[in-house]
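So this first bit is one chain, no partners, the form predicted on its own, shown in structure tokens.
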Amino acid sequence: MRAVVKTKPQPGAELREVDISVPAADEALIKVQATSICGTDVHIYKWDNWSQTRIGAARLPQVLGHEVAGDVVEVGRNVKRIKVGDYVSVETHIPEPSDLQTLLGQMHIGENMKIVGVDRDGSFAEYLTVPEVVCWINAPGIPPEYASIQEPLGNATYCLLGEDGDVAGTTAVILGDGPIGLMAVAVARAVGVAKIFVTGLFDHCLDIAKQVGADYVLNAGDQALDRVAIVREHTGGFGADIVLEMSGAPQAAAEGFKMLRKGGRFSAFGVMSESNLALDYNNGIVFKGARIYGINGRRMFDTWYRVRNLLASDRLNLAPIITNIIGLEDFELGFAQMLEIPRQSAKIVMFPNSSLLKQAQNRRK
């Protein structure tokens, strides 16, 4: 088959005929519909400090990729739950059954768990042959190109759910321009926040985020800008009862803190580069009595039941975010748009199979 390959520890990647793997006992081999590109395979690509700490070049040649939908055409001879010809989309988190996590109902965040296209091959290939575990079952009418996008889909809504999912009616500003955070805006929406409120760098990051249901989009880049008397002037001098940080950028994460009203919810998801953040801790989180949730990917399956149920509602709109699809072979095309400064594209979607990329390229016209 042919894939997407790490192949050297240095940056780039090479499209290579390799084996198509044999499911495991517990395992499903899926032929890939839809595989998009992620912020974690470009960091792979651009083989950084994460990639190679995490990574490392003993591992490699590995095929890229995680966010993916498909069909299931070979399962392993102890796999009851999903069946040959079934439409499913992977989890990216692989959980460890002994994990104290997983017995407490906590899957995605176990000590042990592995992850799909950083610890074993993932889905930039025209088959994956992954875990019945992982394994989600797609309501059949959801194009692929949108069952790709549900593992960072189900980012966004865990970021803006929470753990009570207590939103409707509420204020809620999104820290970020990135494809997560455009797709927060999406979901906000279709649940009913009441306002959204957009900071980023991008202009045309941030007209989509207008496209998809933003109220206030605020340049972050604007140093005259004040952004959080913008926010706390929209929400009667008391500031938003929701802030999901997304852009990993600690001047962003320190503004959303000061943007938080007492009692509100601050949702912490954006990866920093260095971990050490200045805050003021007394005043934006003790006196002001915040609650402060980290998120590690999407509650499993929880946050995959109600996303499938928002895709299949289409409630959701999230055409705009998808700003190119795109076939296998020319995977150099779109992460050169991912890298491209300022940033011009949001969420890439590619296709192994050409006559499949075809309908899809069809339904955006």
Contents of the next structure:
There are 4 protein chains.
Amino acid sequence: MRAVVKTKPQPGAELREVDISVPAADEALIKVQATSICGTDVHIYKWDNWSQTRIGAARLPQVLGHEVAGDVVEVGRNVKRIKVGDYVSVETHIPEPSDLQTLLGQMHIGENMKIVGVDRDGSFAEYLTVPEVVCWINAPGIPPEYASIQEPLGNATYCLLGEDGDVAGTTAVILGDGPIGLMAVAVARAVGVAKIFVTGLFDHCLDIAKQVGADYVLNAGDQALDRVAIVREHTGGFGADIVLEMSGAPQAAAEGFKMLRKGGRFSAFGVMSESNLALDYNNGIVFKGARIYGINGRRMFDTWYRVRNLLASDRLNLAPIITNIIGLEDFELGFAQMLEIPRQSAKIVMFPNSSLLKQAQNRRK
Amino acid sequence: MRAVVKTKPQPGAELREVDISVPAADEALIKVQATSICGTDVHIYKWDNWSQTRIGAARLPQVLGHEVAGDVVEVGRNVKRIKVGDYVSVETHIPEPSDLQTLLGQMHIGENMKIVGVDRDGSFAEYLTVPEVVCWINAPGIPPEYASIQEPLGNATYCLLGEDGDVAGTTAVILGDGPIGLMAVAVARAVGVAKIFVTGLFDHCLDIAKQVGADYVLNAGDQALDRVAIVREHTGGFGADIVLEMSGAPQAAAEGFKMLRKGGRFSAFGVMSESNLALDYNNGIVFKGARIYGINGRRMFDTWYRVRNLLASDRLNLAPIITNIIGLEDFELGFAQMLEIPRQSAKIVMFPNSSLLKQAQNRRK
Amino acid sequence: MRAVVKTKPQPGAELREVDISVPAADEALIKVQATSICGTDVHIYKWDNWSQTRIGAARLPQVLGHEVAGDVVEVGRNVKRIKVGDYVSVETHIPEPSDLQTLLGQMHIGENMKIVGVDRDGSFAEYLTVPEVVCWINAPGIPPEYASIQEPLGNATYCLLGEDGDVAGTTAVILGDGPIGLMAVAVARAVGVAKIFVTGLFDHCLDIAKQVGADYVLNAGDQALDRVAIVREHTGGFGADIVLEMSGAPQAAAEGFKMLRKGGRFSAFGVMSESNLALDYNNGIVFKGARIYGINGRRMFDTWYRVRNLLASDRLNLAPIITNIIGLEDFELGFAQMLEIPRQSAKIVMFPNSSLLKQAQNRRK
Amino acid sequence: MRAVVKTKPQPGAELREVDISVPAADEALIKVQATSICGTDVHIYKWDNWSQTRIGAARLPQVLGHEVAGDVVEVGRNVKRIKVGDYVSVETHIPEPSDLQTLLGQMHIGENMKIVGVDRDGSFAEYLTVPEVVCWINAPGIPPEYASIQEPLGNATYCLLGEDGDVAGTTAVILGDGPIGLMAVAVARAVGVAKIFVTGLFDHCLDIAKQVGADYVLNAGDQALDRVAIVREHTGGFGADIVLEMSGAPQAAAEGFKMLRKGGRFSAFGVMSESNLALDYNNGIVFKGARIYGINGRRMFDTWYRVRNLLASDRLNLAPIITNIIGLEDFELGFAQMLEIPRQSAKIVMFPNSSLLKQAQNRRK
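Given the form predicted on its own above, produce the structure of the same protein in the form predicted in complex with another copy of the chain.
Every chain and every other molecule in the complex is listed next, the one we just looked at coming first.
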């Protein structure tokens, strides 16, 4: 089969012919319909410090990718829940059965959890094997480009809903206009956040934010703009109930704690390039009585259930966020678009099969 | 001033001239812009068993009504939060400071809580005095007919959100097509309930349910219709995540427990005419692992805050629910419409002032 | 091996020689150290209506029992988390992977969940096979008689903690002085319930309740005793924050709703002999603003984790509740004690191995 | 009356004769039985940077202190809940009625909340006036030295229980051996935390920690001691479920995030001398899936209710924490003990009345 493979410990990747892997006893083989590009794939593509440490040269060659939708074509002999013909998407976090977190319903952040496309071959290919436990059966009518992005959409949803899901009628700031930030806007609008503020760097993306439901978009690069003051002004002077840090920028995090009202909630999702971040601990956390939730992955499978329901009922306006639908063979173009500054794209979905690609492109018209 | 007064311990009420009451030290005097008719008012109007016991002949004459929006025109000397000119609505539940519930953030269900229009004069009048503690400052642009119905809208919102607010992406059944049931549909749609089922008796009301966001409407009077089976069919065979009992009908409650999935949540809001209700306790509660929330009133003021935010951002489609806007002097007509079977109306809002009435009627066109 | 088997569709059971079953690919074979008698076993022993319907003659012969602690002596080829030599207890609820509840972290109440000792052979035997998924690795130092009763102790803990676990410093009523009620008292005392009321029928059991931490014990059979008034008197006139119905008696449930303060929480655990129970729905649920949790089983494995921690740290006073330690061959005596009225025992633990039995009996001295 | 007054903008305080203030319409006058010294009082006593900015010279002279128990001797004309003769303690946070937080049940962290002994005269005196809203009626039998320390005990309880109260059967680390850290140990023991680790600098205080229930005490000043490894070793290698930062030391906070298991909860209570704290944001918060709660004050009055119940039922072992009971006139001694390094005391309670002082000292014998 064809697959986008990291072959050497250096920037780039290759489209190669590789063997289709045989599913183990507890695994399923999935024929890929659609697979989308995540920021993590870009890190690996660039072979940055994180990739060198986290994956390392010894494990190469490895197939990239983890956001995917496709059809189950073969299952191992111990597979119980999934069957051949099921239309599935894949949860990226592979839980370790012995982890305390797995036993406590937090398998998505288990101590020894593994990640598809990072710790094993991924989805930028015609076929993919994954353990049954991470297969999620999709609602039948959801087009593959939407089914594929359920994984980051789950990030956005979990980040917004936090640990309690109590968001109806609140005010929220979303820091960051990347694809997951934009999805968070669409979700926020669909689930009754009453005022949605978005900050970001790129006009193209902020424009999408408006299309999918933001009430206020604020350019994060504009030095003259007092974003904190604007949020406070439109929240009775108190600040927003909820702040989602989805940019990974220290400045955004610092502003976010100032935008948050006393007693509010902050979801920390974006990964900082420098992990050691100086926070105004006393005023931003202690005296503020803030709740902060570190968000990694999505709940398995509470978040998936909600996302599937929202997609199946057409409650989300995601079309403006899927900006590019391309063939798998055009992956270089896809990565180039992900790396372009200022960004002119949001979510990029690839199709290995040219006829499914054409159908998807027709749905966009 | 003119007021709709229960004068005698018998059905009916009279429009009368009465004195404007003087606000006590901790009270505000409100000039009424709009005041809407609640089912409780109908009970008192009819002078049914509940009214005879709860209010009693000895307290008459008493002004009816409690759903209201208006302007503060005078405040007592100890009033701190509210000032003359504020545009307010009124929370009906007057908390007792010494109640344990008041001290624990549950003042809306305090042991000794009093109710406007039941335990003291109400809002079907040109003016109304209430303690400051139940005044809620409205968002300025909300028209008075919407500001007035925030109180039942708060019922609907609290009933839907329950004690945790975790509703995004779930499936929900609303049992009952009365005005508060219909408001619950509008709220459910706005806050991301992904599948909304409504049961009710009246075509007119079920039609409104569809307009404001119901995905499925089911006639509760149709003996041939297997409502439980339909809900299960559209929820993967498991039943709905959330069931709201808003009808007060034993049959609806019984069906509701069957429509609820194992591990789901049931909000008990509707008051049964016979309080002693036979429930399938083992299967409906224990083995089902159900959570049941008794819902009375609204959270003070968490629910109000969310409702104000949703209204101010125009997230709710309530227009189809406000079916009648009339003058206060036409209260007999209003009650007649509330009592009509089958119902041809939903929410009825009255205006004491004819010029405000005309403006409101013009907004409907 | 020897096993206590239901052989015929009539009251009673037999100690028989049966084959040791071979674990399937995802199962473990456990050598039983201790196995305790549950009320469910008594139902099956008596072959009452419930047993006739739930189990049925066609499935017999079947080994009784499900509360157990023992050692893993063999595992199937797909078992991953458990290994030979592990000292385990068994969760009774066998989840079905496809159930929505299983995917949402509520596998203990899955739509198609199966039960050890009810839907398949149980633990009153020298050996037992169960799926790996229900094996719980015990803390090493916990004696087998305590490890065995973790399953009902988990019921008691989950019933007390409810869906939120927020019990510290509250007041609680436990309705019922059966073994699980008594365990709930011990747990309540250990986790900081500040006032513990217990109602029950048997002096022997109420005496144990006092020993393990009850502040007030109230005889439920005493017509002259106003139990509701006593609870109110000692809770500032408001009623208790939490009421646990663990008796299965309609009178207790009715009293319980009156003992509950407005805004309080009621856990419904006891199964009523008549499922159709008449409740004071309006006053007991709606106007009370009550939260009611149906409790079935225990959280998998959040409850087990807490129970293991509490046992390992010796925080629970359970010794007075384990009243009888006997050999498996004396099961008839055990059932007789369970059926004795008035009860003179609480929890009865059986040992198939006579040397382990002797050790356990010595620990009691 | 006699009072300990900050008279000049420099270190120290004076015992002076000042006028008894007259309660305003919504205030109560309290005759002080006992008043205890808080770290905040020490800051003001030392007149450090924080005090100079937060209070400022212009407001002096001002009476110090805010932890107090006493008797209501006079009430303003609008006071409703409290009456002359009530035995009360005082919540330090005076809520502002208009704050959004006040309306949402978070009045303890209202945007414009004021603090007794910081923003107005305090309790180191024979009498004290406070608004009725912060008066808390004590259980009658609680000795005044315990009633006085309910305010910091509320800090400890809220810090431990966090926003959800779900602590039974968990493992917890308490960073810091100051008086509030020690109280958190006593509370943790009483409410069923199953393993309690404490870190601190002073042998005297760590010894008290053991007395009141710590399972492991770890010297924070011992460079050779790998505290993180010890916590992990005793928590199955995963880390603790809960970490409370109660020391205000950056090193402790950094260690705390490493001691916390993935998916665990961190309560941030201690105020850092440098607010800008460098945290390992990615690993300590995001990837860890941590919940962090900023804790300031106590819930009004949920926390007080629980604390009162626990005290009234004698569930807390606090005696070893109250190390010094002195006369108000010996306040200099009290402050000296608070400032002594290494600490040889924990909580210091002062009595203005010599006969009550003698009684309290006798209770200690």
